[in-house]
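Shown next as structure tokens: one chain only, the form predicted alone.
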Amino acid sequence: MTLFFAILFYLAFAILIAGLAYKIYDFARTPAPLSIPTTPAPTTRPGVAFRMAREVVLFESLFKGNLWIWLFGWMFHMGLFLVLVRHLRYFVADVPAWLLFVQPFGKYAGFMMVAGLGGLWARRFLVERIRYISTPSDHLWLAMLLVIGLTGLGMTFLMHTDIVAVKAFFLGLMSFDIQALPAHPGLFIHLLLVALLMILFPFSKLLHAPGVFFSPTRNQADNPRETRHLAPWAAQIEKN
């Protein structure tokens, strides 16, 4: 199993990086021929940056649109963020003080992440218009994320595993010195689904994570009277 997971994570990491790099390149080169920021919008680039920060951190537009969806969505994403930060300890030999400080918050943020996922999944069953447009893949993504969260919480509070050996395994992967992985069913399920998530992430709707930064409705300033908006390809045609 150690060799299987070592090969699996090397493959998953390669696919994740290559897939994300290609998708971000594709987003970046896609022209935005029109000036279409969602109004009211800032008129300066610093204002756009501040608006984007509010959108990424606070989910401002979702808050204005639906408070319940915003609550569950924010709980999931912020819980996931703290959990991911906490997991950094498995990839650094000497854990810095700031990461030690984050550990208790990340530990209990798993509950917030799972609760948010539960609310988002319940919405797909209980809200008729959302149930109508939900596809099997929507349910499978939520189920996979939920199982990842639950197995992580299970290993933290119920069925403990050897986290020192888990850290040695991932540090070993980074230096191509494969170390033994603890034989733990919950750990195997957790790592298998995490690797699957890494492999599928670049090809899924979860790409809204980097994609939000390339949305013309968010990243454009509302200054069509002051500055003429011209897509690069249109500028080249005009130049010629």
The other form holds:
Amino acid sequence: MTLFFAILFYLAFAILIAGLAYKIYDFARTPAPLSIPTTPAPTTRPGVAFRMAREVVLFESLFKGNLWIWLFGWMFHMGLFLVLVRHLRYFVADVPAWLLFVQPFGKYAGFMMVAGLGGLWARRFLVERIRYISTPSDHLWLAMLLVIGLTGLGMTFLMHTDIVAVKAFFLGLMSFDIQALPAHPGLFIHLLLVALLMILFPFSKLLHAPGVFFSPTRNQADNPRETRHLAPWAAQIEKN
Amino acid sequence: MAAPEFEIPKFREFPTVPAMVPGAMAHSKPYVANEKIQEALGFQGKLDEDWQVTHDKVIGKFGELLGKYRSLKVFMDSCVHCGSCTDKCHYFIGTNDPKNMPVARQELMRSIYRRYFTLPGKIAPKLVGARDLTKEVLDEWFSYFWQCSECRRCSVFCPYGIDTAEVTMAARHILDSVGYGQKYSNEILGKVNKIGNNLGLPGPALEDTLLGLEEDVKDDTGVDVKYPLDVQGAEVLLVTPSADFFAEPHIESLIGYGKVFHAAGISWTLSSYASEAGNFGLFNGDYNMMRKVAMRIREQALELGVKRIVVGECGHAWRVAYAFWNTLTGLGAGGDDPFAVELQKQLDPKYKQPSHICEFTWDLIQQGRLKFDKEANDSRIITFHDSCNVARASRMGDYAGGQFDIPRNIIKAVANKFVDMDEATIRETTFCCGGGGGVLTDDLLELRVKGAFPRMEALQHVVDKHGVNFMATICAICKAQFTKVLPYYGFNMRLVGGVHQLVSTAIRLGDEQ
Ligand code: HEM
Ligand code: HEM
Ligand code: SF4
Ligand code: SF4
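Structure of the form predicted together with ligand HEM, given the form predicted alone:
In what comes next, the whole complex appears, and the chain from above leads the way.
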């Protein structure tokens, strides 16, 4: 089992990083040939950074669009964020003070995350319009994240695992010195699905995470009077 | 008005989201452009006989666009099917057809993207909602991508700013290139390329019209207000939608622009070569076409030696002028070909280029150079319909949101009675008139009437509550669309008009005896 997970995580990590790097490169190299921010839009770069921060941290547009989705979505993502921060302790040898400080928050954020996921999933069944646009993969994502969350919570509150050994395993992976992974069914499911998530990330709708930063309607400043937005392929047309 | 062959949506007591009626608008299709129209624009004349050839061309073009437009690529990848946009499109609200939900409209294209351009779509299409490109899919594109007015309302509410308009443009661009163009838009593009305006009015006809206008205004006011054409060395070149030259109520605004120039004592001219502010190249997402249409204006500005370019009341024209002209033609800062440099020297650096006629008029009002008899508008209780392309795709003035305030400021400066419609239906969340983006044609009448529904509902509220009898707007398409559809909802078609129509009514020409 230990060896299986070791190989799996090396593989998953490689695919995640390579896949995401490629996708980000791909987004970045594709030109945005026209100025298309959704207006009213900030007219300066700092203004745009502020708008983007509001989108990423507060989900501002979603808030304007639908309060229920916003509520569940925000619960899920904030919970996820805190949980992931808390997970950092498995990957750093000496846990810094601030990371110790967030541990209890992360512990309960797991509930927030799971509740948010539950709400989002319920909407996929209950709201006609959202049922219509849901694909099987949308359901599977939610199911997968829910199982990851529930097995995690199970380990935290019900059936503990040896987290010191888990930490040794991952630190070991990072220094190519493979340590035994504790045998725990909850942990196996948790890690299996996490690896799957990492593998699928760069090929799926999870690309919304890098995507939002590249969305021209949100990341462009409203400055066409001052700046030309000539794309290389468009400049080529001018030469003809 | 003949009895319509379709049901007109009923106003709702409470604005609840409508129940879906799958397939409700599957029959809606504009006329297909014939070979002559297509070929005049350099597009393939008609679909290839062999489906496989079309299939490969579509995928090839799709791939090309994915490499050229970051918007398309990011939008194809990023949607999580959250549902925030699902109830935001006026066509969904008016038709109940779920494929008119913005995300579902995108999905018509995204399903193909997944199948041909992503790994999961190649391996497990069913799982991720991918499907093969078939003739039926292409027909569906032709139907539903011509049920989008590219109004961008959905993009306001999407957490990633996914703009269905960009997707629609890409789809139409592909359809054009494989010989499946839309008659109305492509016919118009042909006219503007050949003659200089969307209506195909030749120079002499324009001249006649303008002379007639001068007489009318003289009869009306006793003042010699000029409507000059092709005047070398005028200070301002006014580029306005060609509908302003003859359509009602558009022409009332043209009269208003002339009065503003007259009262301020600023020399100006229209151009017969560049007699169109509208640019249907935008609707088809075709950069080249859009550039070609825009170039006419740069050429004329150079030739006439004007110092300023002002754009008349037209929504998408203003988007193209404000946001794209500079990029397309080097008409603003940063253009570096010899002609762009020449043009910059000639244009007055004090003014933003180009200016919207509302910016121009509001500027003059603030400087105290225009005087009004506001009472002249007292018979009107006015509301303002924000046009999508002005509201969500451009700006006026020096700050974000100036495009909402400046037209309202003008109205308040020239009239006493103004009320806004429901907050959720104006400014950046304004509803499209239902006729924008290249669907302003009688073969799409059902779509237009149903698409106007949310706006009509909001209008009904202020009519009931405040007795509104004039809905001002600054878009030629909105004016034409409302004139046509208002009667279907029991309103007088003359309820719609331009902001400069109001200006025209109240302005003091300065030389009255
Ligand atoms: C920059 C970081 C991110 C931002 C700004 C962001 C934003 C959003 C927003 C606004 C939504 C729509 C609302 C909702 O359904 O929750 C969403 C959905 C979703 N996000 Fe993220 N997200 C980010 C990172 C992530 C990451 C790292 C994951 C992976 C675990 C993730 C997984 C999901 C999933 C699965 C959905 C769909 C939920 C559903 O089915 O309704 N997101 N995201
Ligand atoms: C390699 C990566 C990961 C490892 C090694 C890991 C391991 C663990 C372990 C050992 C626990 C139990 C903690 C305890 O007993 O106190 C846990 C809890 C949890 N995990 Fe993970 N996990 C990983 C990734 C993830 C991811 C990606 C998510 C979310 C999508 C997640 C969500 C949770 C949640 C919600 C909990 C319960 C709350 C908490 O204790 O923080 N885990 N995880
Ligand atoms: S751009 Fe406008 S018309 Fe098109 S889908 Fe979005 S809301 Fe509907
Ligand atoms: S709001 Fe954006 S992410 Fe959500 S379903 Fe619509 S297009 Fe997709």
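By rigid core we mean the largest C-alpha set that fits within 1.5 Å across both forms. Numbering follows the first chain given and starts at 1. Since we're looking at a predicted model, the values are computed, not measured.
Taking the core as reference, the Cα of E226 moves 2.9 angstrom between these two forms.
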